[in-house]
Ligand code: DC
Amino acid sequence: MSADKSKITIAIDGTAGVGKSSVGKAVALKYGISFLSTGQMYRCLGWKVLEKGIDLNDEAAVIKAAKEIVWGFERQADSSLKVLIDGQYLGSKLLLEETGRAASKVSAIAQARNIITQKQKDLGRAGGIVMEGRDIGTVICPQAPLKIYLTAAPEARAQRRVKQLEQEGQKADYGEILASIKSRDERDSTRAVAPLKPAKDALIIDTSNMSLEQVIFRVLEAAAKVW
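Can I see the structure of just this one chain, in the form predicted alone?
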């Protein structure tokens, strides 16, 4: 067992809408380390490409934009890392639908993805971090002593999303959300570059019938056996 918990590295992967960020932040906070949702970095690149007026199909220009990014990370009170791009925090711009679509497009460009992947690998090797995404245990941090793979039935995830939106006062169509989740799962698991799949030594947790607190407890229980 490692006595230096500040060097802990935990990899959390899983399907869309399964609560990876909520679990990751809680676990990082427990250990006093940082939490990074890696998808933010692809959204940053997507935003930059749109901001510069680059054609999303111009792979050479997208790769050049990825190479030029100066990354910054600021740890927040909830343990999460605020991602800065060229000294700028994008905030709500990261949540825009067009930013998400651009992120999906640029993340499929192998060379652009490799540039971001390398930065994420550097963060993982430094330790003191919980990272969540789609390829953390398989590509970014295969050396992580603890790898978690969270999953849940699409129907359960759709119901959670509907509840979340309704609590925020927004309208929610269960059928549309369910179809979107299934489509995202298909894209994530079948893409050519770093497809979503559990690492061979990952602890797989099906959260379909679990509360957030129960999932967090299960991950912390697994972490306690390592550290």
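Rigid core: the largest C-alpha set superposing within 1.5 Å between the two forms. Residue numbers count along the first chain shown, from 1. Every value quoted in this text rests on a predicted model; they were computed, and no experiment measured them. First, how it differs from the form predicted in complex with 2'-deoxycytidine-5'-monophosphate.
A displacement of less than 2 angstroms separates the C-alpha positions of G127 between these two forms, with the rigid core held in common. Superposition of the core reveals a Cα shift of less than 2 Å for K30 between these two forms. In the core-superposed comparison between these two forms, E155 has its Cα shifted by at least 2 Å.
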The other form holds:
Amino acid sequence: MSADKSKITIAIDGTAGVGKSSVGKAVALKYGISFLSTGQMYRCLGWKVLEKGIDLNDEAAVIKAAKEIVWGFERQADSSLKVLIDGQYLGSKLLLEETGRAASKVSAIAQARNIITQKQKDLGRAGGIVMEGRDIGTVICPQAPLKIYLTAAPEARAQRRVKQLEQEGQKADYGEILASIKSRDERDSTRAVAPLKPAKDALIIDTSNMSLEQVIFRVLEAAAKVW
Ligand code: DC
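The form predicted in complex with 2'-deoxycytidine-5'-monophosphate is what I want next, because the block you gave corresponds to the form predicted alone; please supply it.
In what comes next, the whole complex appears, and the chain from above leads the way.
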């Protein structure tokens, strides 16, 4: 509709390993706007907590660590925002299984979450961004005119992850990956604060039997109806 797409906000939510980042990045590139994988911020906090030897169950210490973080965001050529924690980019450390597990745990602590979501709400309000996470459509950007919720069977996601790891020349244990995906789903969708769920007006796409290109096409199709 409007010619100016520089301020649009698109919310993408869904389970772990469903392809939210690949889809979000492609859509952001198409519109020349930024892409933020919001889980990166929880991963940064999770990593910091592990690195400082803080007990993940010590909520007060986790909240203190969250408060002390100085966040930075750097736009990359592929449209994604690189998240800096205290001036440092954590790179491959962000992708470690233990960082992901710690992220999932710290993200369930309400006050630690509040600190991070405040920052994310500011980014969403400024616009010109595709944000990907678990609560973007429900909590961070309820005002976003386009909300997408991606889902896929855990088995389909585990298979994709195995393929990805093998392509990178890494070892992959399907059973272990499947178990990890299932337990992450369970924790993310049953927690008390901002559990993973689609916004009422979200477009739900089951990607189990879709290629990445097909999913991107569906999202762009939906976006073209809004803007
Ligand atoms: O998307 P991810 O795997 O990088 O996210 C890591 C963890 O952070 C995930 O288990 C749940 C949490 N998370 C969240 O609670 N809310 C978000 N918007 C994004 C991630």
